[in-house]
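Listed next as C-alpha cells is one chain, alone, in the form predicted on its own.
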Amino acid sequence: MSGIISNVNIIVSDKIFLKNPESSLLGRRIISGSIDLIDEVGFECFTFRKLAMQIQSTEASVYRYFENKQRLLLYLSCWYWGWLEYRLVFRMANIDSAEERLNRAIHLFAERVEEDGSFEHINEVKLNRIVISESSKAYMNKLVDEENKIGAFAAYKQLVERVSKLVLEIKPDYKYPHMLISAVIEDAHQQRFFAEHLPKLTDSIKGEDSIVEFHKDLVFKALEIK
C-alpha cells in the first residue's frame, strides 16, 4: 500500500487554508508538530505561539498557512479522512463481494491504526488520537453550517457515501445507510477512547479486537447479513 498511497495527494478544500502546507518545508513542518503537539497537550492548550516554538519558527509564520487553530484542525481532520479512503479503495480492489467488501470496511473504521510510513511529515497513529479525541470540535460548533459550505467536511462525506453505496448494493430497500455507517465511524472511534481511558464503559474478550467485532455484528445483522 505504501507504493500506492506515497504517489497520490490527500486533497484538502483550498478553503480551509490560507497557504497550502503541503506547498514547502515549512508547512509540512507546520502539520507534524501540531500533530504532535495536540496529541501531547489536547487541543484546548494547543496554541500557535506555542506550535511555532516547538518547530522552531515564529507565530507569524504559523498565521501566513492557517486562520487560525479551528481552520488547522479542520485541516488536520480532512487530511485524515481524505487518507482513510485511499485506504479503504486500497482494501476493497478486485474484492467482487459486496458483504467483503463491507466487512473491510468495518474492519478500517474500528481497527487500531498503524503508521503506514508513506507521508513523513504525517504520524497516521497520532493523528487517529487526536481525530478520536479532538476531531468533534470540529464541527459541533456555532461555524458547522459556513464551515459546511466551503467544503470543509467533504472529504468525511464522501467517505460515509462511498460505504453507504455499498450497503444499497447489499441492501437497496435499506432506510439508513447513511446513518448506519456514520454511527459506525463516530461509535467505533469513541469505544477506542473508552477501551483506553473508561474501560468500564466497553468490552474486551480476550483473544479478539472487540471493537471491531462488535460493529461487524451490529451491520451485519442491521443489513440482516448471516
Given for the second form:
Protein chains: 2
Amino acid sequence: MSGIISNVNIIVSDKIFLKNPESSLLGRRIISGSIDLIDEVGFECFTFRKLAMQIQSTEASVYRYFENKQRLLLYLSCWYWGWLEYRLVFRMANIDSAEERLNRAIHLFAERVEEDGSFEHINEVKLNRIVISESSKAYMNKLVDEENKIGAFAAYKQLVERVSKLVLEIKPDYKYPHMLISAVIEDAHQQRFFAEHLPKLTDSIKGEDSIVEFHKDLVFKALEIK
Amino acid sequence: MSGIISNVNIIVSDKIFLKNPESSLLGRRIISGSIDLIDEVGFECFTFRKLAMQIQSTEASVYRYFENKQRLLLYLSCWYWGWLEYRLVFRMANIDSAEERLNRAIHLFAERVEEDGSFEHINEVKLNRIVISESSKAYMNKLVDEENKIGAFAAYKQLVERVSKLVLEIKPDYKYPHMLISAVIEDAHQQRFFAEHLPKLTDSIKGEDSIVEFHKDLVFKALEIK
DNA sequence: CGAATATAATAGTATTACTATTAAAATAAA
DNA sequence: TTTATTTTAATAGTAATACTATTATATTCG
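Return the structure block for the form predicted in complex with the DNA; the form predicted on its own was the one displayed.
Expanding to the full complex; the earlier chain stays at the top.
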C-alpha cells in the first residue's frame, strides 16, 4: 500500500502522553526510535535509557513525553488502531455491496502489513510486528480500567463498532457481531505470531494466505453467506 | 467441578524449572503463593522478593526453583494446559458421538472455570484469571523460540492436535483445523477479559453464557453442522 | 527588549533482578 | 553410628532499571 493522502495525522487521545510527540522533532524521533528499538529487542528489554542513547537524547527528555514505557506502547497501539480505521474507511469507500465491504474489512485485518509511505516517522511493518507481539502488554494489566477511562481504547472500540454494524446490515439477527469482529482482529494477529513461532498451532496451505482465507471462511459461514 | 481423581499429578517439562516445585513443601508454597500474588497485584508488580515475604521465605530460595519470574509464569501456564487436557480426556471419555465430543471440548475451553479440589496447592479459579490476563507475557517475547525448543508448549500443542483430529474426524476436508481450535482457545480467554474490562468489544445476552454459545455457533457453522 | 514559559540535561534515589558465598540440614557411605 | 557428600536455604551483596528533583538553556510573547 502506498500513501493515500499526505498531510494526514492519526489522532491519539491526549490523555496518553504528557506532551504530544507529533508536536516536535524530538517527539517524532522518540516515536520512530521506539518502534525500531522495541521491534529489535522486545518490550521487556526496551528502556528509556537505551531509547535516549539511540536517538541521541536523554532519558529525562523522553520522560517529558511519556509517563513510562507502558504509556508509550499504548500510544503506539492507539496510533495503529487509528491508522487501521483510516485505511478501513478508505477501502470501503464507494463499494455498494455490504458483503464486499465486509470482505475488504477482513482482508485488512488479516493480511500482512506493507509499508505505507504516508507517515515519515512511522515504519508500519515494524509497528505491525510490535502490535502483534507486544501490544497486549499495554492493556493486559491491572491498569486497564484506568486506561479505558482516559479513552485509550476508543479507536479500537470504534473500529469494532463500525464493522459490527456492517455485520448487522448483512445479517440483522446475528447475535454476536462485536465478538465476531474483535475475535477476528485479535486472532489474525495471534495466528501471525503462531505461524512464525508455533506453526503446529496453525495450518499453512501454499498458494494462499491461510490466515486471510481462514478468517474469511469463518466469518462468512458464521453469517451463513454463500 | 469437583476433583476427579486424587493423587494425580500434572507433569510439566523439567526444562522449565531448576528444581521441581512439586518435590518439596517450599516448592508447593512457591506455586500457591505466586498464584495468589500474581492474581492480586498483576505480573508486572509481582517480584520474587514480595513472593518470598508472603510465603515467609527468601528471594534466593525462590531463585533455586525458577530462573526468573517469566519461567515461573511459564510453569503456571504449562500446568494449566496440562490440567485442561486432563479434564478434556475425562469429559470426552465414553462419548460415542464425535460431534458431542467436540461440543464438550468447546464447552471446556470457553466456560468459566470453577474450583477443582484435586490439587491442594493450586487455586484453579485464580490460575485461570492469570492465564487469561498474564500468560501471553510468558511467550510473547523474544525468547519464545528458545522456550519452544525446551518443550514449554508441548502440552498446548498436544491439546490443539487432539481436538484438531476430532475436527477432521467430523469433517475430513476442513482446511484449517489447527487454526480453528487455537483460535477458539485463545479467543475464549480474550473474550472473558473483554467482557470484564472492555464490554463494548463483546455481546452479552442474558440467560446464556454468550462466550460459550458464540464459540459453539462459530465452530459448528465453520464445519457446516446442523 | 525582558519576562515568562517550555525544553532538556545533570545528577541523583529507590527498587528490582539476579548472584556469589556461606551456613545448615538432609542423605548416603563407611 | 559416624563421617562424608550433597542438597537446600539464607546472607549480603552488585548491576541495572524506573523514575524524579533540580538546574541550565532555549524559545516565545507581550
